[in-house]
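Have a look below at one chain only, the form predicted alone, in structure tokens format.
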Amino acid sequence: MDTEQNPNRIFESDRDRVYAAETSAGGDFRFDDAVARVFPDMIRRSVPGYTTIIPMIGVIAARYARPATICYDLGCSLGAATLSMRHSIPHPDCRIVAVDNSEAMIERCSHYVALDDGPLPVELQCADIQSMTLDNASVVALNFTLQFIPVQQRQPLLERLRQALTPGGALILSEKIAFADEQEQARQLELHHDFKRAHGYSDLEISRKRSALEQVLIPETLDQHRKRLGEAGFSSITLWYQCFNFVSLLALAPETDPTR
């Protein structure tokens, strides 16, 4: 992929600076165009490991990915997995579905999937995961996604993409998550901050951001990711990567489905 059609490519004028300003103090997270224009620098100086989780993704759908179904970019933001997906697929039969409730996230992917010169169809929706219609599907991301849905919903999400999912498909999920140990939590959590801090956000900046997040990303503890997916219907569910307190997990459909 030209370096000119990559999301993650950072200019200049695409720093993240949404935290420094004065008038950033108070209220909720948003994926608002603020946070569009700056989402690739954001995420990369937010999230340790994200430049390797994505192309990894390509890797995983790669392998589960089969012909002539769905792969699922579910809260797809600025479309980073989808083109590592669309890169790695082998089967020209696959389509790729983007979905994000953004409307400016939507916008701006629409542009860096324009410019792709990926082989795969990609359908971009700007809709809410939860209502959408999902059937035929051989892979799911859910990259960072999840923690922003209300915990009480995200049972009834899972569930609904097992039953989406053909035998033997995979849903790959990242997660910022929580540890059962206060010391524990309190160590990932000066680690994370460590990391920002090297990526050059300012104490003021990750404070800021902090608070912005506290009622927006819910984050949970490993086991109850990994409790939640089995009761869903996952009969695999592995630990595929770590770093601090973000994760990301594999989880496969029983091979044989007997509801289908």
Ligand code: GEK
The other form holds:
Amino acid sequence: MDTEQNPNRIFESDRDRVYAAETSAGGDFRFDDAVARVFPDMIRRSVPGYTTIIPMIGVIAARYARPATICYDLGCSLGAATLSMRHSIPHPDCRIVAVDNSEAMIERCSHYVALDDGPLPVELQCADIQSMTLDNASVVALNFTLQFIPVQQRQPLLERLRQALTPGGALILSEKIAFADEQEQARQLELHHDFKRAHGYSDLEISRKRSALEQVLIPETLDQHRKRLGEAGFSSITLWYQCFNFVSLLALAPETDPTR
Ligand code: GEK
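The form predicted in complex with the ligand is what I want next, because the block you gave corresponds to the form predicted alone; please supply it.
The complete assembly is shown below, putting the previous chain first.
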């Protein structure tokens, strides 16, 4: 695969019909085999900007990756961000560690990684990102993953990530967000649903998925994310992407870190 053939490094997959079937109503959303099978189609048709964010993670990683360090993709799903970094980072002695706690995702991800011809080594781990060991990281991608971590556990996780980052290292944090202002929240949600309708989801599918995600994906406001990142010790926080209620932030570890 070269960039000409697959500029976004996002894979083809079956059409997402997970919430189209009568039997799909009820139960919390899970990253199981049925979801992993249609995941590329699901995320592309559900997350405005995903097809822009993936190649930009490669661009950002190329700037912040340092020789002989590790670049982590946490909550890697099928490895779209992993492969974007793999083809962009200019240091041959870097390696990428991609982690997900869904066996179905890691199993499929291993096929995509094996088929890909990128130069950097990729290690896949089926693990919970809250308990795994992290070290010597120059780049960490949390691309739409923190939103699935229980709210009280987000701060300790970000603190561990910041400690694992080398001075000046980068965290790329993409999230679905909420808005404090009720009217803005309603407007942005409406636009997100318009985006999904424009990509072929029915109102019933949209509403079933929304109910399934209610207890699983907890969005927070941009201010809450900025505050938490600051408290975790990140020194500069840049909003580099927003489309409706989906954002991506770049947070840098301080150049000199007193705790290291
Ligand atoms: C992409 N980043 O395509 N530990 C490990 N993995 C987790 C955990 C956890 N505690 N919680 C959730 N996940 C990807 C997209 S999807 C986003 C990320 C979405 C994993 C979960 O199994 C799933 O694969 C991923 O985080 C979230 O760039 O589906 O909206």
